[in-house]
Structures are given as structure tokens and as C-alpha cells.
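One chain comes next, on its own, written out as C-alpha cells in the form predicted on its own.
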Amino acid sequence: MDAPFSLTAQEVTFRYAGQESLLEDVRLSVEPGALTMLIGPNGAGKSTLMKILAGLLQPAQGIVQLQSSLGERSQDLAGLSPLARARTVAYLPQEVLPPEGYTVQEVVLLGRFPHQRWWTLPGEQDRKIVGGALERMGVAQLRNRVFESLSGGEQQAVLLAGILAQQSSLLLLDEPGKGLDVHHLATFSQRLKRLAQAGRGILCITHDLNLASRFADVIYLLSDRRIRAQGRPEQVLTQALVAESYGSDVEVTRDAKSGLPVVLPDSQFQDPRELPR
């Protein structure tokens, strides 16, 4: 991994041609050493924002910049080639379908593409990096298994190993824990936390507000096209902010042991479809 980078969105507005803005004046920063989580209701534009940060979509207004910790001049992400961008920013979308029949090791080797010439085969150094990524994610014993034969939790660990093999200092993950049970979700989140503590900057979209409360260093709340709040979990996951963004049928309390916010359905909530007519 090269010197740590930060990634900053400044006054980003995005719209598809002929449509209203999906995002307006968004300001967000992904800093090395921090696990940052992006939350917000369905349709808020979280995945769209993630694609902009990954350089896959271009904003109508505003800019996304990379800044090296070495104090070098900021770079406009849009000015980098796809390979140069991939060496610094790794993106894991919600749905990933590796080629059918690939083994775990072959899937993770795909993460080495930014560092290879198109005409060369993976070398000894590539395989060493892949082996280290598999070890770090606890799936080295699966290296010869076919990817689609794995459980959901194992597949997620392998996909993240592929991102690690890319050796990018910034990781953008769109709902990486989707579909995992509580044990695998906690394990996966702990791994992300350790990666951030080791110096990477990680931005992770999640719909699990209690997961964000437990593991995030910084939370951004995206709602109604804008960033409504940012800060530590206790600053963002308040009754007022959560109710405003998600609806009044939620209740925010505090965990007795950790003091962190806990978000639950309001005990008085009743689905309007089930009310007597």
C-alpha cells in the first residue's frame, strides 16, 4: 500500500440528463485510519455517491479530490486514468459476479489488475500478495475452492481479500455485509475496523444503524439529496435526526454497557396497512 490518501467530495451535485438532482452540495471526506460509514433511507443516493467517489460517475457540479498524507498537491480524481485511480481507490459494489468456475485464489488474483501489464501473467510477487490477503481475511484454507461453492460470509471475505490484493489505500464498499447473519456481520465489521486502524481509509454503506453505531469512527447521514449530519455515532444517531430522515416510527436509546446509540422500531408503531378499516 502506498502512502495514505484522503478522498474528499466538495460541493458535489449530480443529476442524470433531463432529471432533477439526485445529490446536491454534498461534502464528504474519507480519511486514512478511520472507518467511515454512510447511512440514509432507501433512495437517498448512497450508491450513486459511492460511484462518484470511485470515479465511475462524474458530478454535474463540484469535485472529488485525492490528497496524499505526504503533503503533495491535491489531485482531481477525474483527471486520473482508470488504472492510476484503481491503484489508490478500490471499489466493491453491492453485486459482484466473478467468472463462473474460478477458484478463490483466481478471484483474489483479479485484484492485482492495476499492477499488471495486460500481456503478463501473475508473478511470484502477485501470488505472495494474494496469499497475504487471504491470510488476513481468514480464508487461506479456501484458496482452491470454487468461489460459488462458498457460503455468503466466505464469499464476502474473499471479495474483500481481492480488494486488499489491489493494495489501494482507500476502500469504498457498498453494503458489503448485505445478507450476512449476525455472527458473520460482526466478524466482517471487525476486520474492516482493523484494516482502518492499520492506516486505510474506508467508506462503507450500511442500512444497519446499530452496526454503524458499534463500529464507525465517523458517520455521514445522507437524506433528501444532502448530507444532513456528520460526526461520531452519538452526534449523528440522535432521536431528532433519525426520526427526521427515517420517519417517526423509530426510537433511539443508549446501550447500558457502551453508552452508544441503539436504534429500534418504536414500540407503539403499527403498520397503517394493518389498522382496522
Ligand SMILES: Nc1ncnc2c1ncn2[C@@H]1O[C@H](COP(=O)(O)OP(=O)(O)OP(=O)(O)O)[C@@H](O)[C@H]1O
The other form holds:
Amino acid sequence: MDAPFSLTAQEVTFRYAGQESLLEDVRLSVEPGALTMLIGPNGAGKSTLMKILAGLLQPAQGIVQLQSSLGERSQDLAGLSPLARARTVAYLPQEVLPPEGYTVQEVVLLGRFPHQRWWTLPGEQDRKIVGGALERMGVAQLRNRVFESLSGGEQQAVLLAGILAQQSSLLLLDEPGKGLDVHHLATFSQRLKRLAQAGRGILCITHDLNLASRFADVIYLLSDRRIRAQGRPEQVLTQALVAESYGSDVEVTRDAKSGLPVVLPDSQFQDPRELPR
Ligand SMILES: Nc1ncnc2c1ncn2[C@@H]1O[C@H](COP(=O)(O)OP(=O)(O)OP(=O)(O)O)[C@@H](O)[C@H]1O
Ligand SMILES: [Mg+2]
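Can you give me the structure for the form predicted in complex with this ligand, which would complement the form predicted on its own we have just seen?
Let us now look at the entire complex, which starts with that chain.
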């Protein structure tokens, strides 16, 4: 891994052509050493914001800056070549389709691409790193299977192995827990936490608010074009903020053992307009 980096969006405004404003004055920072999670309702603009952070979409206003903790001058992400960007920032989109017919091992090797020179084949070192990433995601036994033949959760684990193999300082992950069972979700989240503690900067989008409660160091809540709240889980996952952003049919309580916020859909709530007359 290179030196630790932070990634900061400042006063970012964005709209898709012909649509209403989606993001206004958004400020968000991915700091090394912290597991940061981005939450918010469907369609709030989380994936769009992550694409802006990854340098794949340009904001209408504002900037995204990459800052090395070695104290070098911060760089505008837009000024980096795609390859230089990929060495520093690994991005897992919400929907990924690897090339058809690729085996698991080949898909994970794609994660090594930013480290290879175009005239060389993957070397011993690349294969070792790929093997290690497959082991850590618990899918080494699937290495020769064709990607399309795997279950949804197995595919996601392979894609995450590819992200680990990229060994970037910053990880931007759009719903990485999608399809993972509770055990794999726990081990993967613990791994992310350890990677963060070792100096990586990690931003995860998630709809699993209880996972965010358990693992996030910092949560950003995006709703109604803005960052509505940011802070530790207990500061952001409050009844008022969650109900205001997602709707009033959610209940926030505290876990008796850990004291962490627990967010559950309310089984009782009924929209008065839907009550039998
Ligand atoms: N390429 C695009 N062109 C036009 N509109 C888009 C495009 N991509 C997304 N949108 C719209 O922008 C809004 C935000 O989309 P985005 O994917 O960023 O939301 P999200 O918060 O990630 O939602 P979800 O939780 O459902 O993944 C949505 O209304 C979506 O329809
Ligand atoms: Mg999304």
C-alpha cells in the first residue's frame, strides 16, 4: 500500500442532464484510519456521490481532492490519469459485470491491473496476492469456476477479493455487503475495520443501518440533496433523523448488550390513508 491518503469532497453540487438538482453543497471526507459509511434513502444520490469521489463523474461545482498524509500538496482528482487514480482509489460499483466466461481467479486478477505494466503478464507476486485475497474472502476453493456460475453471495465475495487484491490506499465500496450471509458479512466487516485501522481510508454505502451501527466509525446521512447528519452511529442513527430521512415507519432502539442503536421496521405503523374505512 502507498502512503495513507484522504479524499475530500468540498461543496459538491451535481445534477444529471435534464433533471433536478441531486446534490447541493455536499461535504464529505474519507480519512485514513476510519471506516466511514454513507447511508440514505433509495435515490438520494449515494452512488452518484461515490462516482464523483471516484473521479468518474464531474461535479457542476465544488472539487474532490486527494491528500497524501506525507504532507504533499493536495491534488485535484480530475487531474490524475485513470491508472494513477486506480492505484490510489479502488472503487466497487453497485452493479458489476466482469467479462463473460472469466474464471474467479481471472476476475480477481483484474484487481491487479493498475499495478501491472501493459507489456507484462501477471507475475508471481500478483498471483500470490490474488491467492491471499481469495483465501481471506473464503472463496479460494472456487478459483477455477466461471464467475457467472456462482451464487449471488459467492460472486460478491469474489468481487471483494478483487478489491482487496488492488491494495489501494482508499476503498470506495457501493453496497459491498449485498448478498453476503450474516457470517460472511461479519467477517468481511471485521476485515474492513482492520484495514482501516492499518491506515486505509474506507467509504461504504449501505442500507444495513444495523451494520453501520456496529462497524462504522463515522456515518454520513445523505437525504434531500444534502448531508443531513454526520458523526458517530449514536449521533446519526437517532429516531428523529432516521424517521425524517426514511419515513416514520421505523423504530430506533438501543441494543441492551452493546448500547448501540438498533433500527427496525415498525410492524404496527399504518399510513392513515390505508386504514380500512
Ligand atoms: N446516469 C443517470 N442519468 C440520469 N439519472 C440518473 C443516472 N443515474 C442515477 N440517476 C438518478 O439519480 C438519482 C440518484 O441515483 P443514485 O443511484 O445516486 O441513488 P442511490 O442513493 O445510490 O440509490 P439506491 O439506494 O437505490 O442505490 C435517482 O433518482 C436516479 O434515477
Ligand atoms: Mg446506489
